[in-house]
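Coming up is one lone chain in structure tokens, specifically the form predicted on its own.
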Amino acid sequence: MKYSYYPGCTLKTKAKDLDLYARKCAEALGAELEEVDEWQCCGGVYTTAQDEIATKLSSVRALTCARDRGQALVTVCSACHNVIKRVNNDMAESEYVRTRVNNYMQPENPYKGETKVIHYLEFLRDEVGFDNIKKAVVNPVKRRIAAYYGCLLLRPGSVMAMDNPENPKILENFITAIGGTPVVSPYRNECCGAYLTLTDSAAPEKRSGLIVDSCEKKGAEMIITACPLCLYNLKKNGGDKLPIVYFTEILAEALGIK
């Protein structure tokens, strides 16, 4: 199985190990992630303004590359995934956006939202299958693990369409597949403070602390997340209480390739 792959900026700079784990785990599970050609930053935040076309171009370049290869596009960072999938939806559903973006791109080969965009967790669940991952585990992670989803992985639910945004199960099912025991926290899909860490550190400190405290009270021994920014905020504001780990890292441990 071959998939186009968009790593994003963070996994190419401050979080290179998370990118490496993603690639090696995919290889161990019988898949190959082929990095898209000359990708650029997705912007990190989806711009809701319909007349803001320039911010959508880098996502469309990556989507077009995957389409031309005849492959689905896999993302690992939940922020990148949110931006790219929402832009893809715009290209499929909005003639206004589609026409203006394609005027910047290749009018002779316009992009119309043809690429299937999947998060790495969806790749594990829908392409590989959690049952097959369970069979591939050589080092079961026998710990009580709390899943932290954050905001961007699940919302808006009608576009992201990965799981129920109010009662998700994909990370808990992933934890079970690698041998762990899921711990459900009431704040698992609440915001950690996200980008406010750049301008108002008190907000993420409060939000992230609340999330970590809740997981600790529920008996968790570890928290896993799928967003590098969430990972940063939770580690900074609660990493002294519980280990905070990216999901590709714990998968690499379970598969014996960390």
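We call the rigid core the largest set of C-alpha positions that still match within 1.5 Å between the two forms. Numbering follows the first chain given and starts at 1. Only residues modelled in both forms are compared. A quick note: this is a predicted structure, and the numbers were derived from the prediction, not measured. Compared with the form predicted in complex with the partner chain:
Shifted region between these two forms (core-superposed; runs of 3+ residues, all CA displacements of 2 Å or more, residues common to both forms): 106-108 only.
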Given for the second form:
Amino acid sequence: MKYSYYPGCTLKTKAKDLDLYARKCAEALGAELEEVDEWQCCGGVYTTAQDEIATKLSSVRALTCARDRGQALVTVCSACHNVIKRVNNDMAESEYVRTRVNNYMQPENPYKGETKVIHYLEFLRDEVGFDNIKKAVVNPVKRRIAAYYGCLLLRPGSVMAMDNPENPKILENFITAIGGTPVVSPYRNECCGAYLTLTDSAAPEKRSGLIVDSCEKKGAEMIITACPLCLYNLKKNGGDKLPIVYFTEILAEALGIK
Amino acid sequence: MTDLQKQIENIKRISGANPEKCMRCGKCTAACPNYSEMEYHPHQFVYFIENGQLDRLLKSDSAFRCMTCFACVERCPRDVKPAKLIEAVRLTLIRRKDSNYLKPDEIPQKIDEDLPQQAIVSAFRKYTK
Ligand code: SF4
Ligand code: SF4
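I have the form predicted on its own already, so could you send the form predicted in complex with the partner chain?
Shown next: the complete complex, the earlier chain at its head.
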């Protein structure tokens, strides 16, 4: 099966392992990820104001490319996923946004939110199936792993619709499928401090410190995440207590690719 | 209509949020991971916009302390969407001439070699126009 794939700029630079192992694992699982043509940066964060049109255009370009190819669009970075999925929702639901974006871009075939946007974790759960992943594992990870969701994968729950935003299971089920033991921290869906790392580093110091401490106290040996900024904040502010890696790295290890 | 009233109407329009639905339960502030660093808390954004006290919010830097984590939106029992009101206040501030909260010259001293590009583009999107 072929999918359109949106890597995003951080995955081409500081988060190369998130991208590299996403591609390798997809191939091993029998799927083909075709990069979107001439994609541009999603902007990192979604702007919620409805009159913010320009900040939504790069996402619409990627979405239109996938639609024209007749493919679903797979994302892997939590931030890109949040931005693209929310813009897609605006294009489907908000006439105000849809009209202005199409008037500006003048595509041959106006875009109306037709593309199905799926995060790589949803690709694993819903397209491949965790049962099939379990069968493909050659090197069970056998570690106690805490899943850190952060905010972007889950909220707003009504639009992201990946899982229950307050009590998610997808990453824990992923950990079980690759042979690990999930460790649940109450901070797994609380913010790491995000972009405040550039303007007020006290916030990520406090928030990320709490998250890593909590995972350690619950007995985790490792933390996994899908977001490069979460990874950065947790590593920078959590000390060297626990290794913090991308979920695609640990998947590659389990599939015997890494 | 005074300028302040016009700004309030604009904030309600671009946010798509209705502060009048708020029942002042304070759950948004209780859910906010950064409320302790804010002069005005999420429920006060809602209250001040509803009651014509936007000037207080515009004089404070509280809007820049919000991390857009959407915990307040997810957990509000009345679907008021406080984060959308806060974003509209932030936009009201940075859309003014020469009012960027983060300047490009400040970036070089703030970055280290591990900082993801995502952090820089996100901060620019939230703090500058
Ligand atoms: S959670 Fe909602 S209803 Fe409660 S104070 Fe905040 S905005 Fe108002
Ligand atoms: S979106 Fe902003 S105001 Fe709302 S809980 Fe998160 S940091 Fe607090």
